[in-house]
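Starting off, we have a lone chain in the form predicted alone, written out as structure tokens.
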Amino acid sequence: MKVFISGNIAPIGLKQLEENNIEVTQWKENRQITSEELIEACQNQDGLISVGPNKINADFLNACKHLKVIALHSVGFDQVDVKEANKLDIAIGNTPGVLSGATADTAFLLMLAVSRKAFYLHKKILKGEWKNYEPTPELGIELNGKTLGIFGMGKIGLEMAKKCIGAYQMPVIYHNRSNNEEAEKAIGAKYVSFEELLAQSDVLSIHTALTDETKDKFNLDVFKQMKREAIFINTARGGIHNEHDLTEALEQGIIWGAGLDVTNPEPMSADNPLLNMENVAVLPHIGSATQETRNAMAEIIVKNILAGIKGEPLPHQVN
């Protein structure tokens, strides 16, 4: 059986594929594969391991309808036309659960970095601008006892909430489509309306999927409903916030700061004004980028591929 991999995965995954007599072809160029190249590469394959923001849309799926399985190197599947995959009987797998802790760590890191303007002040050292001690300029804010708001209280949101409670005794409110009883029992999280979430959160952390409903959800009108001292954190998908509106909200002091591990588009341009704001911290989508998490993701991917090739249900199946 043959599998094409559109990028790099952890070596443990490649080893396990080899041990299961899977013939692997891997994209090795230091750039994202194009849609046309991906279609061509998959023509004689039984499965695809999709690494990066490949568009698994109707055009791709119909051009590659011979594929038995597509294993995503992600928990999110917003780039997949799931309805079309169902129609063509192509199994789609993802990697949920194993990246919750690492992604929550990234959200926590961004929250703390923004609160103390850490990225901006570090750049001042690099520019030779660290001079005499001054007690009042460029002050940060403290997080102890501040209210954490979670938009999308799933596994990652719950992990983020636990960290914030443990470190800073932050009361937690959240908004979902429905109540998360586990979070309410485990940490005393309180379900609130979307409007209450905006009005009450000192830190608002995004942990939801990108859907038609959440695309551009956080725009200028929404930022205007938040506290002026609020910190906005997004480690989910860049399309959930409107980046132009976020920039305007920060420039006008509508909200206090922002921490982003995801941007729109990705990668972010080096001249993006957000990168030079003192109350902003931006990372290059490193949410799950730990050795432990990437190894675990690779192992799940292999299990999804092997099951799909055999025509069995995937351990983690989207459709």
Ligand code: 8YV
The other form holds:
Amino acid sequence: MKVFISGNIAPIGLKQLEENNIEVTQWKENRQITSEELIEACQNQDGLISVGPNKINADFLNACKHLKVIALHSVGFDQVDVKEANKLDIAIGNTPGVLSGATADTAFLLMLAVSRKAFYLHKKILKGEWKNYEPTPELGIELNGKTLGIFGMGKIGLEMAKKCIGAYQMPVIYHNRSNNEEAEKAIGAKYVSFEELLAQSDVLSIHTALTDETKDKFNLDVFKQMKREAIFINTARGGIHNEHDLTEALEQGIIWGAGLDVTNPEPMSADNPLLNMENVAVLPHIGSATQETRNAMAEIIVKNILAGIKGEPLPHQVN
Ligand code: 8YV
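Could the form predicted together with ligand 8YV be given as well, to go with the form predicted alone?
Full complex below, order starting with the chain above.
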């Protein structure tokens, strides 16, 4: 059986594929594979391990109908045309659960960094601007007892909420399509309407999938309904906030700060104005980028591939 990998996965995954006699071809170039190259590379393969933002759209799926399984190196599957995959009977696997802690850590890191202007002040040192001690300018804000709003209370949102409660006793409110009883029971999270979430959150952290419903959801109108002292955090997908509107909201002081692990587009251009703002922290989509999590993701990917090429249901199948 043959599998193409469109990037790098943790060595443990490669080892397990080899132990299971899977013949692996891997994209080794230091750039993202193009759609045409991906189609070409998948021609005589049984499965694909899709690493990074490859578009698994109708064109790709129809050109690669013969694939039995596509194992994503992500929990998110917004890049996949799931309906088309269903029509063509191609199993799509993802990696849920194992990256919740690492992604929540990234959200927490960004929240704290924004609250103390950490990335901005660090850049000032690099520019030789740490001159003398000045007690008042560029002050941060404290998080203790502030209200955390979670948009999309799933596994990652719950992890973020637990960290915020543990560190800062933050009361937690959330908005979802439906109640998350586990979160309500486990941490006393309170379900609120979207409008209440905006009006009451001191920190609003996004943990939902990118869908037609959530695309551009956080736009200027929405930022205007948030508190002026609010911090907006997005570790989910850049498409959920409108980057132009977020920039305007920050420039005009409509909200206080923002921490982003995801941008739109990715990579973010080096001259993006958000990168020079005092109350902004941006990371290059590192949510799941720890050794432990990437190992665990690779192991799930292998399980998904092995099941898929045998025509069995995947342990983590999205369709
Ligand atoms: C990945 C992610 O790093 O799981 C997700 O949805 O965004 C990240 O874990 C990314 O998809 C690269 O494969």
